[in-house]
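Coming up is one lone chain in structure tokens, specifically the form predicted alone.
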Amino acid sequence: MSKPSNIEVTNTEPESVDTGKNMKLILARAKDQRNFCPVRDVIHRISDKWSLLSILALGTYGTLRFNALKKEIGDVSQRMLTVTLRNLEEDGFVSRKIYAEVPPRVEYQLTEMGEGLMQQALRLADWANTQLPGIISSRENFKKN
């Protein structure tokens, strides 16, 4: 499968953000149990083992049928991928199109919001790849002490 031509990944300089103001707002929302905490909710939803892999696979290959997506992800069970895709669809990251054929054909693709999430996930992955040697060194030093 080839990568769709409409997906473009670029490394950009971090946007100027008032970090102090944003962090205080995030932490205030997290502490207040009466209010919805968007950071906690979104991180909870996408931090499982299969959600980001599904997002990245759909971002890499474009529209995929269920079995093709399962093949790209690897050792995910059919049940777990079904639950993952249902959650991603519910949150608006993935769209599902059902074709009235025999047997039925179902295709999945990222929505605009899903593509935005993929871009953020790629930033995190790039950061993790850059920082990995330092992280491994810190872990080794921690174990020595």
Contents of the next structure:
There are 2 protein chains.
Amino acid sequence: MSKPSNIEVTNTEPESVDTGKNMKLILARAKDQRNFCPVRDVIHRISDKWSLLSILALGTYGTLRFNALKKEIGDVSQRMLTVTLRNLEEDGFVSRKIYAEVPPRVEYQLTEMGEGLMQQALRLADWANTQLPGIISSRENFKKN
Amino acid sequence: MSKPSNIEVTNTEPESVDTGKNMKLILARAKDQRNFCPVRDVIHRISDKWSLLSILALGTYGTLRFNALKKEIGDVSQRMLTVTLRNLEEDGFVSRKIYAEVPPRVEYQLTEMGEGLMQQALRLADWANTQLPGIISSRENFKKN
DNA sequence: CAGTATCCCTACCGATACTG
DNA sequence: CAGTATCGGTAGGGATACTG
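Starting from the form predicted alone shown above, please give the structure in the form predicted in complex with the DNA.
And the full complex, kicking off with our chain again.
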């Protein structure tokens, strides 16, 4: 649990699925790390209601103050934006700079790791978009049965 | 909402982040689709507690019966495995074949789309693993302040 | 401006018991 | 074997009010 000494998951070939014994290793590790799995961890972080939108907004504008970000996202509550940003900051995806002024000014921006996360999200978005028609028709088909 | 006529997100270059006006389009669409966004949809599907593990198990073994899958995952409740599999089936990631026998036999396996989803997950896993040290140290640093 | 603090509501999830 | 049905606990999230 200390350090991930050897990474079994190294899908450099996006077209092919790892098969056979390698998959068993991956599965075994996934089960092992049930309570501390980096994948689930990252997914959990971006799967809440506002993280992705916050990351996308920061990626778009570079730097945003709290209320500018809030206005940009639109319908997020003040509380939830604070919680979201603190979590992202804690994990190192977002940096937070406080300027000692009155009234206070706080600026948020993506860290390098945060930009990496956004790229992962965009990738997933790309794939999801291509799959969308299939998902929708599958759902409609499911309803009928 | 009917069909995604033009896909703006086409990150074929994994090394670079889309910048400028393209990002604004992406952000605008993400906000627009707040209540029906394919990305959030897919993320939401795989972000629950058991979907990823189920997909990984099915990807590993190819075909599994309900109780075999349950045993493989280990600590999932019967109810939650049923719910998880139904959701995955509804979206077209998992197929479910019922054999008219007594006692009943039901076999689950990944669809083609499900294998695609697993590949996306493995990709994300790969990235997450490389980022893990950074995330951990960021968290520890955060605690101190 | 950029937050906390409080309350409350809902969705997810687990345990247990029952069934075709 | 492969599920439902029911209940109850917990975490995510929103509304509102207050503050350095």
